[in-house]
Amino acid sequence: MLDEAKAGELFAHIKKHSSADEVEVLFYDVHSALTRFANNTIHQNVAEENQVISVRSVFGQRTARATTNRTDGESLQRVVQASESLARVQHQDPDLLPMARPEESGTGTVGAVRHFEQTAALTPQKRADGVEQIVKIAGDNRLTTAGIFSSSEISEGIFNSRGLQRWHRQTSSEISVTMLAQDSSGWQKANSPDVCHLDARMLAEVAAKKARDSAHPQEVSAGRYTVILEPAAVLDIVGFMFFDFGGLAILDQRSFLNDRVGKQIFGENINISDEVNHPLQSGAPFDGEGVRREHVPLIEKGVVKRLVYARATAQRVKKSEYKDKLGHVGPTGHGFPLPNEMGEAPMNIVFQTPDNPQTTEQMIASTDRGIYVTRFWYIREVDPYEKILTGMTRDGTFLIEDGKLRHGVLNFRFNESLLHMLSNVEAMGTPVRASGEESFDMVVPPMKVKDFNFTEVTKF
């Protein structure tokens, strides 16, 4: 794979073909593998290497970026180039700041390991392996059986003319397993950089047993309900919320936090925050222009405290109307590479182990009559500024009666808002690393929820 020496080595090529004022070079080198199953057989086993050389000119307030997955000189002149052409002709952008120092892009290494060798050398007969004891459990359990086994190890880098210089290694790997029977379906899924935390088996023995549980689900009326969400479902509706995190959506007057930055919209029990170097957390220590990233109270006691804010972002709030009114305001590292018209955002979220946290086992047990939900899915936003969101719940939804799970229920459709739900968490669990299907990845905790609002039952 593209190290950083030899990084180092193309960088110098590429400024010596540079006639920009300044210019900056993403370097991306993935290695990514996948292993598909359905109907209890593997039917795809792929595997890609790429290999993204992205180079940013800049005369005056102008800039454009240029990319290819080509190393040899000729290609890399005409990225250049390409790059340089397209500056040239854009609009001045007012906004634009000089490139990244390199003090500002800190010095050595993520406080937690994100590369791993056993993960990095996973190989398709490892995956198969995996896929084989999930299939076992299907086929003992009378059951089908999809899902994929994945795994990738990544290289990425930024390098400009200014001296800045950093680089990031990591792997990742995930299984996702849903099981089907007749009328009912259960899922699990896992994401980790070290493969030896994924456990197939497990993942398949829970799915297994949600189908088995909810086999001939029953249909319960719509309503407001206590729901105890696990953390797939936790992750996948408050995702939605932290692009709004951002100084550029406040700017643009698009985040549901115009004039509620510190104000206090969720419950006292509810503190997250940003953090990169979270031991379970992944990704790069820096951001999209090399500046490193800083661990960012978001929300303490359900007020919310701070945004992240990109270079740039930062100048322009410090110049707006609103900066007497957001607290502390400078980069924070959670910008994207340059250009881009998101400007920032959180994406190593970290909610906070709470003070007395309960099992879903304890959770269930104190409930007299609510809905457990495995997650949620189709997840659309009904209200921005109240951040409504409607979506259906999915493969594993069950009726609590008298602190026990009674039955499989027919599915819902909610329409909830995130500020009246994180009002009303009445217990959370130990925050875990947790996947899901309309998110990133996060550190999030099961949740026990009152009055959710579940606005229709499906016919599934």
Second form
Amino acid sequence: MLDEAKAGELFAHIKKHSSADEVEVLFYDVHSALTRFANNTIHQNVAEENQVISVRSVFGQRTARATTNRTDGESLQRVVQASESLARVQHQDPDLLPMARPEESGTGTVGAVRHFEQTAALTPQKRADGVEQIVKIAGDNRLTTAGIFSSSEISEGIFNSRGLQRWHRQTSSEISVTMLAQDSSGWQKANSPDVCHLDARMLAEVAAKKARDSAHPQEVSAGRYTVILEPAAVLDIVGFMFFDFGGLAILDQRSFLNDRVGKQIFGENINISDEVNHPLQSGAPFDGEGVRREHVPLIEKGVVKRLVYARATAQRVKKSEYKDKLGHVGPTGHGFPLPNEMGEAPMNIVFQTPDNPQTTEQMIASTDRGIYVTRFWYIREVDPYEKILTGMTRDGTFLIEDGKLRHGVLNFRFNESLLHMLSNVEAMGTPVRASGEESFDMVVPPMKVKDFNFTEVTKF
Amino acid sequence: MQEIASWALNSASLKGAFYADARIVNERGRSLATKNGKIGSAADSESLGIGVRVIADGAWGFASSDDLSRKSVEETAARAVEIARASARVKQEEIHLAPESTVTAEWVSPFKIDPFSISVEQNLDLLLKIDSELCAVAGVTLAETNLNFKREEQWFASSEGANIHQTKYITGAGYAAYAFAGSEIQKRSYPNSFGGQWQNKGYELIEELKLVENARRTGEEAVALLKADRCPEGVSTIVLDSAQLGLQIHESIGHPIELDRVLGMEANFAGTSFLTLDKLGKLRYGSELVNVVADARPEHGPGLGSFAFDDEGVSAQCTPIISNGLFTGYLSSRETAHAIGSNRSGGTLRAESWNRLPIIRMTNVSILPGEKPLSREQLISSTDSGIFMQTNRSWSIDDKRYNFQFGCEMGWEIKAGKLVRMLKNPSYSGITTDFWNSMDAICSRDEWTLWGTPNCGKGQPQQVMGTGHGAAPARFRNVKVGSAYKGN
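Could the form predicted in complex with its partner chain be shown next, to go alongside the form predicted alone?
Next comes the full complex, and the chain you just saw is listed first.
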């Protein structure tokens, strides 16, 4: 793996060949492996080693980026020349700031350890051991299983010619399990920087139970229902709103928060922050310019209190009509690598623990009639300002009656506004680190939501 | 590069691989974008590496590296064999590949103008000119433009003796105007949404698209939508423009015919398919007018699914998918062909890059145009009542590809053969086979466009792939409309 010392040598080499006013280099090195299984067989099994060196050059108010995965001297010179050639022909950008200084970057690592040798050293044989356990449980239940067991180690860093230098490394591991019966299925997924925290057997048992219990699904008509959403379902749907929580989205007037910051738009029980240092979070403590990621309280008691800002966005907002309308404005360390069109976004979302957290069992017990959702699928935005999203349920959808899961149901299509949904949360559980397929990982609770809008039913 | 590939194949063989192939891929890309009169992004990229795929002990292994030194390449191949042996611990049966004749070949996708030969200044001037046209429209609050060029060069070699060198040029461009007012955001895109039009072409595509000429109208339509009536809710005849029909094909025909999905190999992520094997040759997928092919041959056109050989060395083919409404074919590979009783792969295995395992991907899955001359104007004028929908805004379909819902950027009410009223927020939904069986008209060749979808996601780890979809405007009866806003 690329380490900070080697990256420093490469940066010195690049700086020597740079004729730009300023130069910045992003380093990214990944060793990853993924064992994939289906039909109770490992059918795909892959490993990758790759590193990326990305050079940004600045001439006055012009900047551009070039990227390579080659580290030989000739390739490094070529990538420097490519970034400089591109930068020289750009138009002047009056909002471009000098590169970040070291004091904007902070020091040290994130609070929790995010690199574990046992994850970095995980072998294909160990992953096969995990898959074997899952396949055995499938066989014991007369089910067919499909899924993944993956692990990776990454190093990433940023160096610039103003002396900023940050480095981060972490590991990750993930198991996702689908269990398939003749007319039903179940699913579970978990990830962790420490592979020892993954329990293949438990995930497989829960997925198998869902597949068994939802067998012979019955059709229930579409309409508004109380729903109980597992954490993965919550994160996949709410994830669609956080790219609107950047200052540039407001300036561009593409955010559903235009004219809504400071107003009560969600229920009073909704409190969400961005916290890279949360023990259940992952990722580097600095952004695409190397700026330290701050803890930002985004939503307090249903009111959007703050947004996140890259350095240039903060400067633009302070000069704009929005300067007094968005609460505290200043760089928060959430910018994407420059140049880019998206600006910034909070990527370390943490839902605050509610006053009276409930388990999903308690939520079910208090529900006269409702739908239990394991997972959503193929979520897309229908309306960008009312934040209406559509999507399907999948892999374990149940009817709740009289406080009990009664039986599996045919999957629903929903068309639901996030403004409506997060104003109708009746109960939440303790937030956990969850992983879905439609959005980035978050620390989210299970939720009980009333009047969730299912509009159609599919055939299975 | 052939020597580097031979290091991999020899190393895999020495470690006991029954079969091995190596792909060395060298990619170059350029992305330029503007937003509201400013350059949004300007980036060049290059990536070079090798991926080695092997069968050992009857199971698959794959390893990849960006290091092309002999030591690294040999270690990468050995790692692939070690991984295959681990795979073999959890298997139900041995991997068997359909036979394929080995070839030595060179191929370059046809192009007239190397897109990298055009100066960045010229490209930026074009984008800023479009941007200026969009922003000149009062009420446009956000204008975005983009240009993308790629060059993908690949060397493929296999232990069976194949040796194939292919180079593709890909060009894409598009733009969008947004209008925000009150409590809504409306958007119009050209020539298509989500990145515009993409093809295996050089810079000549940019010249063909007439980007500047259509910018003012696009901006005006975005603003006009703010004051348009909302698409009603109910059941209606709909006419889809060719770009939206292209995405409809992608989602409700292209994905369900992927044989790996049908066989359960994608069950954990992308999903499975309602097209179980018993339906081949029996299912009435659509009306008699529905004729769909999966055609990777360059003579089909410069689609993103065009090539000479797929990523396991199988030559490009045309597979009839739906013939006069009857379901007749799947997308297959050497590993899966036997499942449909075929002794040859359909040639659809492709990988995003050197660091990904090739999997079954759509090639150019296209609906054939109507045989009788029929223009879009004639199609609309022959429609008593309905809604004409243009340009995709949202898309969603279940994991067996039955229930879909699409939103479009703009609609028009059709009355007595005329477009009488602009409609905002149009959407339609249905069940795949019901929908295709309701098609009662499709325009002829003059209205047929081979659209590029550059962002199709599939696989774990996820791979993004370009696919092609030829389509012409078509009419569908008794379709549910407006349900995306039902209750909202």
